[in-house]
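The data below hold one chain only, encoded as structure tokens and taken in the form predicted alone.
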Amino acid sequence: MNDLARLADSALLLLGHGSTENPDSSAPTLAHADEIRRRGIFAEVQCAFWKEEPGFSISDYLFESETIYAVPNFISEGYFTREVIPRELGLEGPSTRRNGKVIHYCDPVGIHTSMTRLLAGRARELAPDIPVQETALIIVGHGTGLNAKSTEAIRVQVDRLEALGLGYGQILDAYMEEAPFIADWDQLTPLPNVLVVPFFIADGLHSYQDIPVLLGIESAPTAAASQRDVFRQNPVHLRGRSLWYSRSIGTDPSLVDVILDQVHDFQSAAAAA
């Protein structure tokens, strides 16, 4: 992140989904906001959520600063980033002046090129000592016909990971609700070691309930991620393989730098326009 001094009179608004059912949903967004606040880059740092308070529609009233950078803490472009957030914030384009403030609307964190670095780092941390040439790395997402951008974001990350030359025997994408299915993980690769990294912002219902059941780690959905040890059981020996399962990539503390990268990229694009 460059030119941090230029942000000293500006505010950062982190936009998350939130949940009325999952106690862990908003935790990463709040934690990343705390860390950015600690660094003293912005005059103000606040969060707003779709399913929790404060809501999107009142988010600009949270600030005294006249300039606000709004960053969606979402994994891909789609319904929320293209329709819900712009509607709720009253946005008219990349930059919108309203209520005496200017809101700069940045891209969602999940599509930034630096997310690839996080995924590679998470895979290394997950199983640092195994031979990578005998290992398949699977990036798993939801998959749905309602949002093709979600699937596209994962496929782009897989291509970028392959381009890094990390040495893994295979790097694959898989999904909960469309082919290739994560439930068939052992059929997707013949390799003896399999790393599975969920491409989600938070350890929500999908990552701590649904995917462990699809993988075969659990027989039925259980308690919230913060109340159980599913991410600390690695490796699990299933179907003749050694399987490592990670927490969602959005929980990585380094996502803070991706958020700041999106703000920097917005500034650079605006300066070049």
Contents of the next structure:
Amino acid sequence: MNDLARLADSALLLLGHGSTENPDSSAPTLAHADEIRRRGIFAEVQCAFWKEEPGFSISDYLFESETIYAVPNFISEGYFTREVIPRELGLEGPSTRRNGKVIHYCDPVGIHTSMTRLLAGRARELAPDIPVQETALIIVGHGTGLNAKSTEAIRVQVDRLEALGLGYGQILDAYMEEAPFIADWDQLTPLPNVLVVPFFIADGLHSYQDIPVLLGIESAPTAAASQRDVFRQNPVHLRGRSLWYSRSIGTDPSLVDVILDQVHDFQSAAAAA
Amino acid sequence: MIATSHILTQLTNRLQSGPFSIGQISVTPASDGRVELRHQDDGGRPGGELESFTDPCAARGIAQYDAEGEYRPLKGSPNLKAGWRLDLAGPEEVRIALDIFYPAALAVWAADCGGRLRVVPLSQTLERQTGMYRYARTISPEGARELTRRQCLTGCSRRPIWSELPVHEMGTSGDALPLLCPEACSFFVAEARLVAKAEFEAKATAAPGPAA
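Now that you have shown the form predicted alone, what about the form predicted together with the partner chain?
The complete assembly is shown below, putting the previous chain first.
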């Protein structure tokens, strides 16, 4: 961020999905907002959610700053970032002016190039002392035959991780509901060490309950992330391999910097235009 | 430029005029400038009997689960647990805590005081839904009224001023800061979809099938 001073009179609106069932869904968004607020970069920092309060549509009332940067804390482009959020916020394009205010709509955090750095860091922290050439790094997402964007964001990250030359024996993408299936993780690689990092925004039902079952770590879905901890079992020795399972990438405290990067990129693009 | 904080000014003025309630919370300013928040059910209890916090963000831990440990996604639910007090330094900290207990309530109240609050009719909220929630727009008027009674009048502390029901007396006792709901929320829309589906299925069951 080179333009922090220019944001001191602006507001940040972090937009999350939230959940009526899982208290961990909104936790990372709230935590990132707390950290950005603590840094004193913006005059105001607020969150709004699709499935929790405050809702997207009343976020207009939250701010007194004239300039508002709205950043979707979503993992990819899609239905929510292209349809639901613009509709509920009454957006008319990248910048919307109304009632003496301007709302700048930034790209979702998950598609920023700096997410690659986060994934690489998360993989290194997960198992710092293992020989990387004998290790497969698998980035796992939801995947659905209904939306190609669901897998595109992860394939892009895998390509970028490869380009970093980190030395891993293999870097792969895998999905819950689409081939290559994460349930077949031991068939996807012959390597003895396997790191699995979920490309999700929160430790929700998928990363905490569904994927551990697909991996074979758990036999059945159980309680929410905040109520138990599957991540302290690393590594798990399963199917003749050593398996490390990470928390969702969106829970990484460094995601704060990705949020700020998206604001900075919006500023740069607007200045270039 | 950031405008003068109308929300904080409104709140400061309200605190200067004495104690008030908001939803299930009693807000009591002291002469030294500190402000105490506690559950209204704990009104008569000595402070020493309550779990005390001085960090306004402690509200998050209090508001997240009810007394039975169930998650409270709808913060307006009238099931805020009791047994705590927040001893806060002044209006800024009170705003942080109340923004957690009742998200956007102060902002909506300040907008209403300033004549800037836009009330959105239910038909407009339902009409703009897409995807799986598009179906919510087919809810019958009576189904919507019954859902409003159940979900909003009984199940939420906020006053649904978007509703055609007579709700304008809700939460307007002398010392209450109003919890205004200017637009049906996503919880309501999700329930409206289920009611609309049930109505459709009931009609399909009642209708005579085609002759064999």
